[in-house]
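The chain below stands alone, shown as structure tokens; this is the form predicted on its own.
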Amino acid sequence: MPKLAYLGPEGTFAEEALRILAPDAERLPSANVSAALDAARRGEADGAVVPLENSLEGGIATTLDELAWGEPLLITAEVLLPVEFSLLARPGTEIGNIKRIFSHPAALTQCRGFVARELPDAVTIAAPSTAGAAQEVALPGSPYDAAIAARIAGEHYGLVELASGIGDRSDTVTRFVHVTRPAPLPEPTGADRTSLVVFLSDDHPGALLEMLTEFAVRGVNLTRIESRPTGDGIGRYFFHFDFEGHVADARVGEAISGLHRVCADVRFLGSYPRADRLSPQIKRGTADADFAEAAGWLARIRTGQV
């Protein structure tokens, strides 16, 4: 039975995602995303389940940076988890008496409309996780009056639900990924996603266009592109790419090879099945058979068979 680390404590959305991705796995709650990934790197866990992006807030910065700079890890699976927040408090608490709300920064952002409308005098304080916030609120003498978290966290820590579905958007989704130490890749399914981190060789006009061209000319459709600072000064960035296809596909392999030729470094983060099971539309001339035919044609003319 595999052991998987996740952003704890018990009752987080990350635990819900883990239960979907690996329902029989032993669960190892971690203090934060970095700790969960480090547990996988050190072999204390067989892998980790961490949030990668949110449909409202975009990429999760800690996860993006950890995957770019830490010891290499591979994404092997993903899940799209609908996110619904509740306002949780100790039994006997009235909503009008709530003055200090504790929750993860992403949750506070996604529920700011509710807080502004229903609790305009309340102060919000950032917590390491939504479940951690619920756990803290449940403690006797806690300085916090309420937590914003998943309903399951309230059930686990003995809090009552004062309001449900308090997010500003009812269709919010967070994408969680399962990562492991480097290992054989999942087989292509025909509905796959590949992730990369790309570092520029130097900052010059058209540098981003050069990278995008490697995808465009081979008909590879990007599903996410995000820049992150390198830390080497203002204006210095590296890039995260998600795109359709598997590294075993000719068009994807050639695009990655092209990036390797023109960029300072390319970190491969994995090819894995898409959670939404959407298959890519293959442009004319970019199917595996087209690449094979072109390679055969080139081989023939190199031997004078014109």
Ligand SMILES: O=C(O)C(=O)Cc1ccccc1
The other form holds:
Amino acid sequence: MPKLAYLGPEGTFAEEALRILAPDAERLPSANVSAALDAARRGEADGAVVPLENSLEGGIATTLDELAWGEPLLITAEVLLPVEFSLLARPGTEIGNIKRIFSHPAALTQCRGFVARELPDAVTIAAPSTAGAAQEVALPGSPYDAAIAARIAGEHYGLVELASGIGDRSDTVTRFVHVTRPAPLPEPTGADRTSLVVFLSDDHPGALLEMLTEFAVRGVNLTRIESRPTGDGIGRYFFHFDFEGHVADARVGEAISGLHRVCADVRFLGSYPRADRLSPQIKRGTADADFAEAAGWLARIRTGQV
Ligand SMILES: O=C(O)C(=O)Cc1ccccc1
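Form predicted together with the named molecule, following the form predicted on its own:
Time for the whole complex; same chain goes first.
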């Protein structure tokens, strides 16, 4: 039975994602995303389940930076989890008396409208996780009046639900990924996604266009592009890409070899089945057979067979 680290404690959205991705896995709750990834790196766990992207907020910075800079890990699976938030407090708490709200920053951001409308005088305080906030609020004498977390976390820690469905949008989805230490890749399924980090060799006009061209001319459709600061000063960025296809696909292999040739560094983060099972539309001339035919043609003309 594999052991997987995740952002704990019990009752987080990460745990919900883990249960979908690996229902039989042993669960190792970690204090934060970095600790969960380190547990996988050190071999204390066989892998980790961490949030990568949210449909409202975009990429989760800690995860993106860990995957870019830390000891290499590979993404092997993903899940799209609809997230629904509740306002949870100790039994007996009146909503009008809530002055300090504790939750994970992603939850606080996604419930900004509710807090501004219903609790305009309350302050929000960042917690390591939604369930961690619920656990803390449940303690007698806690400095926090309420937590924002999943309903199930409230039930688990003995809190009452003062309001439900408090997210600014009802259709918010978080994409969680399962990562492992480097290992053989999942087989191509025809509906795959590949993730990559690219560091530019130097800053020059058109550098971003050059990267994008490698994808465009091979008919590779991007599903996410995000710049993150390198930390080397204002204006210095590296790039995260997610795109359709598997590294075993000729068009994907050619695109990322192209990036490897022209960029300072390319870190491959994995090719894995898409949770939504959507297959890419293959543009004319970019199927595996087209690349093989073109390679054959090139080989023939190189030997004078015109
Ligand atoms: O804190 C949690 O429960 C998490 O899993 C992180 C998170 C927080 C808010 C939305 C999605 C994921």
